Structure formats: structure tokens, C-alpha cells
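Given next, in C-alpha cells, is a single chain: the form predicted alone.
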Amino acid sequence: MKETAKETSKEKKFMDWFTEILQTAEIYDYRYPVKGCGVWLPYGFKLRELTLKILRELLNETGHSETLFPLLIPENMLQKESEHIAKFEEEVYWVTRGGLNDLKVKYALRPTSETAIYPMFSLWIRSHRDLPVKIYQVVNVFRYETKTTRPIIRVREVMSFKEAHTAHATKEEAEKQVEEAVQIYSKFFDKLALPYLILKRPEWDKFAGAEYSIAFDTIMPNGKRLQIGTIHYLGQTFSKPFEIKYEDVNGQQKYVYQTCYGISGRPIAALIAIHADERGLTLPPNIAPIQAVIIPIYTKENREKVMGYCKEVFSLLKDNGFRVKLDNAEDETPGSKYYKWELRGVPIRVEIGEREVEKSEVTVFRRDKLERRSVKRGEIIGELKKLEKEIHLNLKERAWGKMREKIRLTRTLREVIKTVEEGKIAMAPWCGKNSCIKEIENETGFNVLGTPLNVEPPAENCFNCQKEAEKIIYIGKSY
């Protein structure tokens, strides 16, 4: 890659870096002549899928049904909780004609779901018996950013948006809701090899409508945070202004209690900036396109005994469950074809020259270290298992390490701005007053982002007005 992918790149000149690799690696193309649009080339879309797949099966086998709702909202129903279309109506593309006339009624494209999906909640709820409704979709959503737009980070059409959607009879089963998604938010990360905050938001950063929003925060390579998840207790906000009502035992009618959580394609974005390194991606083998290459080191005279043996251990590979490739390009050097596999962050890359075939065993080449090892041929699908779970658990660990390498206890005041320009989160005590930290926001420009969970704070006092501390806050800067 070029200088600007190195690793110092990384951290000082990010975003020129994260473009360039999204591009070069094949993953997301930033040039549709569309501001705060782009493509999911064929490499990255497999990457979506597979990243996708996991977070379907964490929800389905936790009861929840995937359904899909139209992408235009009308006007009326967008407006009908107060605080929610305040909050988005400065982010809303509006659809006022069909063909060459006028639409009596305006249409939103989906900037959220939760108006298109409650009329239908109101419709389906009828009795405790038709209770919970667990259901989730996988959809585009549209948002008029007027901040700098970033590619995959900040867009105006977000792919790959899932959003579930939940309601249910009492206030303590709707909480129980909440604690069930952060673990399947907690679950779905690990899978990513991703690190990550849990933090409730504070009250003017929750989400619109919510009565408290938690989210799951990582943080980037130059030490900014990205929100990669949230989940948001609803209450009765939505039931009551969209009369989503069920009947009781009792035969009494009540409103729901209800919940919603989203992820984008962020966790995407997270996991390529954190795990690259100097020579491009590096990713973690159960959501990797290609796990494993298979790279042919030949001459003219013993071309067709290699590449014999090459495809033995590709049919290998592939009959036991790995998604292998073969590249078997006539025009390219191996040193060509190692530089452009460890660029797309292939995990392990299998080089097969004369020597291999000699002693029936492979070169296995794990891209996460750098690291070589000759392998027996009867024991290669043994190895490789076992090399996929190393280096996932490498890639996590590693990754942890450097998220806490951001992260700094602060005491004062004074300590938080210094932390924060120097490309670090800061922890501070806090007396767990919001007219003490809001006031931050406006005098720095940092982002106060939120109080970790179950965490009791340090018998210290709040970095701010120097009262008895009731919680821990975390401070830094976002995309």
C-alpha cells in the first residue's frame, strides 16, 4: 500500500488512511457521484453477509422473527410522537411527487422505523396472549447529514441498518428486554473480535422518544469514539400516541412497554480499522470471505506436479467446510499474490511449492503475526481449526489491549482536556449531576459519553465541582 496506509498513517491521518483502504482491500467504494453514498464492492458485501449472518442467528435464537416494512413513511404518522419527529425532522428526505404529480401526502424515506412499525404494532396487539412481539429487519435507512459525511462511519444512506423492534405487558419484562439485547450486542462483538464500552447515554443524548439509551462504544485508531450499537427502553412513549394496547387477564386494557435497538454497518467500519495494520486488513477468520489462500510456488518444469497437489488440498480444504481459493493466476508472481491477499486480510495463506509436494505437507502462513509453520498433510484441516480459533482470540486480545491503551482515570478537570487532545477517552469520578458535565460539552467541544454499567465509581471526587463522586463519566470525542 502507499505511505499513507502505514501504521502512523493509522492514527495521525486516519480518515485519508481508512478511505484508501476500503478501496484498495475492495471492500466499499467511496466515488457514487452522491454525497454520503457509496458501494459495497463484491469482496466487502460477502464481508457484510457473513458479519450479518452472525447477528441473525443471535437474534433468532433468542425468539426474535425477521419481517421486512416498507421504506416510506407518511407524514401524519411520522409526526405522531412529538419528541421523536423534533429530533429527526432535520435529517428527513422527503418524497412530494409520484411520476409528474404532486403527492397530496408527503412521504418519509425511512430516517428509523418506529412509526412505520407501531400503526402495524396496534393492529397485531390485541390480547397479553399476542405478547412479546420480538421482530427485527435488515434495511436501508436515510438521514440528510449535514455533518462532514465519512465513509461506511457517516453516511446519508445507511445499509445494512438492523433494527428489532419489541413490546411487551410490563415495565420489568420490557427492562429484562433491554439486559437480553445487551448481551446479544456483547455476544455478537465478541464474534468481531471487537472491543467495546457498554454505556448509558446521558439525557440529552438519548435517543429520541427513549426514556434511556445505552450503547456500545469503540474506540478508533486516532482515539475518537464510534457508537457501533444502541439499545433503547421505550416505555409507553410509542404505545400510547400510536394506541398499541392489549387486553389483560383481567380482561382490562393496558399499553405496552416496549424496547428498540439498532446496529448499522459501523461494526464493519470498527473492525477494519482496528485489526489493519502496515500491510492492509487482517480478519478474523469466521467472517472472512476468503479464510484461507492457497498460493502455488512453481517452475516451468515441475508446474504441473505443484498445481496438481495444489488442488488436492484445495478440495480438501473446501469439502471440510473452508472457504478457499485457489490462485492460480498465470500473470503474477507469489510475492504479487502474497502482498495483494495479506492487503484483502486473508487469515492464513497456504504456500505449496516443490519441497511441500516432497514431504506431502504445506507452508501454513497466518496473516494476523506474520508467522510460518510447515504442516503434515494429515494434518492440515486439524491445524487450521485449531489456527482459526489463535488467531481469533489473538485479534481480540490485541484489540482489547490497545482500547484500554486509550483510556485514562482522570481527577481533575485540567487531566480530562489533556487526555482528550491527546487522542484518549478519559474515566472521571462524577457527582452524577448533568448540569455539571453538560456545561462540558459547550466549553471543550467534547463529547460527554455516558456512565459505564454496574461500575461503582472510586471513593473520589467529581473531577468538576469536586463533591462526592456517585458515578464514573467517560468524555471524548466522536465521529
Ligand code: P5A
The other form holds:
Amino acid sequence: MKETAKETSKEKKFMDWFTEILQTAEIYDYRYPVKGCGVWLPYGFKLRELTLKILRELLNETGHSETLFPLLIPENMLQKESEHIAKFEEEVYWVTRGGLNDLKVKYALRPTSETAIYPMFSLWIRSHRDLPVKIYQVVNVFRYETKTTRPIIRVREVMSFKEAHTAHATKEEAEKQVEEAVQIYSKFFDKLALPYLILKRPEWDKFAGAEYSIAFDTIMPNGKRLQIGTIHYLGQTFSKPFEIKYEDVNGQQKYVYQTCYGISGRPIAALIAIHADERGLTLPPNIAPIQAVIIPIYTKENREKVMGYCKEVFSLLKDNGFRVKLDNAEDETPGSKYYKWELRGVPIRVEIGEREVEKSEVTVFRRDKLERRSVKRGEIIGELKKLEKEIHLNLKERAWGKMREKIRLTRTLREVIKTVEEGKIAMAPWCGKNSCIKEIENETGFNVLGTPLNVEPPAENCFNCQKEAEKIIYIGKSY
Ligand code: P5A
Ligand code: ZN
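The structure above corresponds to the form predicted alone; please provide the structure of the form predicted in complex with the ligand.
Full complex below, order starting with the chain above.
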């Protein structure tokens, strides 16, 4: 479907801004000479690492074990499950040569790791006592994306792909695992102060090989949906071709039930775009590489006195577990330092000059609300800890508010189209029949995003066929 010129230029403007800010804030440089590949810069790497740490903790504390599988997948393994290969075929990179020799068996660069992990599951799982298996890995995956590539959002080498894979004795246990994954991912996105919709994807948008897929979607500032995580119930789709069997308590051989779920770098793209303002990024304190930056303001005469005090405050913050930086660069004005760290999203700035030293206090500036206030020296730690919580809460509430503003309840197809064309996401009562909405994607170029879980049927008629509605459906533009 063709986008109108106006929409294209709006999208281009947003992407230009996004690409530019990633670079100037020293997060990610998209100028690498391979399409769809970019470089995580030191500051961005730290942000990525802190984000990863949160997810690792959530997975570890719920009984997932970290593993590491090879990058290469032999062709016959990748092809073992027919639906899976049918969808991934056009996105796979192949290794066909080793040095000077043509390889007898081609190797795929993993586009995801089901077909790397499940042959090993079939060796490891023998008895009901081996179950459940809950593992995850953090790896690079390669997808020869045919849609327009975008920095971090749609790349061909997905870095830090966090994928979990589980195996269970029964369908019930596997579906319980899906629920646990929904809880884990909800907590994860809450910690990034990201708003989300949890939607069951329509039949035609399921993961390759899944019985059903549940996705976390957020809405970018330009109104487009960005999928930031997915959870798939696989049933026995893979366990049968891969022969992943166990002996139950009665000595019978049974196929396991499986789930898998994954998150890429997209949440970082989302939190950068969603929390940003005209001055640049605003990072939630729990993942900010620098949580507080101290800026000394001095003249030739009082330099030593001010710097001495700054160093004391620096040590105080450091000793109390803050990720703190004292910006003591000589050749920059305080103003240009403010500008630099605001752009990079440092949530708290501590300004120290003659006045602060004399009064034994500091001036604290919060990045999210752009507000300043004085804090007594003896109260710095308590106040800054409190402030971090306030900033997190404010960012989270502001972002949820902005997302809600972008969703509109619509009752007719005309309203749906109007809403989405205005750059919003439409929410509509729907009869629940795929045949009713199947053509909408082709006719409008919009995406059917899915239905929310556990929502009562609305007492209204389907926006399209006017029959009784059974579900709510979300429709919008998407990355
Ligand atoms: C779940 C983990 C899977 O691959 N296998 C293992 C399952 N699901 S998925 O939906 O295909 O991908 C998981 C998440 O990765 C993000 N993603 C991408 N991010 C950036 N660039 C890409 N090219 C890309 N492709 C997928 C999506 O956010 C998805 O939720
Ligand atoms: Zn209908």
C-alpha cells in the first residue's frame, strides 16, 4: 500500500530525528557500511547492558538458566519444521563456503534459535523428571529483512536478542508458562517506564510455528505501533519433528509442549523516542548509565574551593551506590555541559558554585520536569533517592498518558480509517471472525494489531459487519 507524500515526509522527519539523536547522544551509530547494521557506542552500550541486567535478573529469579548455543544451523535442521522454514526462508543468510571449499551442507546464520536448540532438547529430555526445561540466551541473530530497515528498530543483525525457550509435560503447564512470561515482560517494561498493550496477534500474524502469539506493543511518538516483545505458545509443533519426548510416570513416551519468547533492542529504541523532549533524551534512573552529573561552576578565584566541595559530593554519591560523574572538563562552560548531559538524558544534575559551598547545599535539577531546587548537604542522599523514584514514576505516567491519547475508540470502518490516518491507533468492537477483517490490511495498508487478553465482550456491534461484537480489536500503522 502506498503511503501519501505527507505521511512519508512526516515519517522521514521522525526517522531523521531518531537516527540523529542516537548518534549525537552517543548511543548508536547507524553509518556502518552494511545495510541494517549499526554500532553500539560506549554510552549506548552501557545503557544496553543495564537494560539487559534487569531482564537477566527477572529471568534468573523465575527459574530460567542462561545458556549459549552456536550461531550456525545446518540446513536440514532449519528445514525440519515446515511452517517455520516457510516463513523464515526469505530472511535467512547462508554460509556456503568454508575458506576455499564449498560446503556440502549449507549453514544458516540463526534468524532465531528454535532449530538450534530443539535438537539438543531431544537429547537432554528423557523423563518427566527432566521437565520443565527453562533456558534463555542473549545472542546476535541475523534476518535479511525485506521491509525498510531502521536503526535498532528493524536491523539485519539483531544484537542482544534475548530469547527464552521452555519445554513442559502438559499443555496446561506450557500455557501457565505463557502467563509467567507475560508477567516477566510486564515487569521488565515497567522498569523501563515503557507503556504497552498486550495483544493476541491475529492468526495470520503468528510467529512461524506458533499455535498463538502474544505481543507487547508500544506506540511511538509518530503514532506507529512498535512491537517490543513476543511470547509464543508452540504446543507440539516443534516437539514432533524434533522428537522431543519424555517418559511419563506410567512409562509412556510423550511429546513435550513448548513455549518461546523474545525481546530485541527495540525497547531501547522505544524508551529513547518516547521519553525524549526537544532537549534530547530523558532516561529512567534505573537504567541511566549516569544517574547524576555534577557540574562545578567556578571562577579563577574560587576554583579550588568549589572543586573541593564537588569532589566531596561526588564521593558521597558514589559511596552510596549512585552512578555519578563529576564533569570537570576545563575547556567547557557550565552551560555547554548542561546542554551535553541533557541531550544524553542524565536524569539528575547537581550544580555546585560559590553559593552552594557557602550555604552548604547543592542545587538539583531534574531532567524530566526541568525543575531546580536546593538540597541541604546532609539530605543529599535521601533526597536524590526519593527524586529517582519520582522521576521514574513521572516518566512512566507521562508515557502511559501519551500512549492513551494515541488510542481512540472507533465504531465504524470510516472512523477506523480516519483515526489511523490521523496518526492514531483505532480500537474497535469486532465480531471475532477473521473473515470480517482479513481484507482490511490489503485495502488500507494498516495493520490489524490484535485483541487484548481477558477483556469482556463490548455490548456493541462489529465496526465492520455490524453483527454482535465479541472482542476488541486494535488497528493501526506499524513498524
Ligand atoms: C521468540 C524468541 C521469535 O523470534 N523465537 C525466539 C521467537 N519471535 S519474534 O517475534 O520473531 O522476535 C522476537 C522479538 O524480536 C524483535 N525483532 C526485531 N528487532 C529488531 N530488528 C529486527 N529485524 C527484529 N525482528 C524481530 C521483535 O520485537 C520481536 O518481538
Ligand atoms: Zn465483523
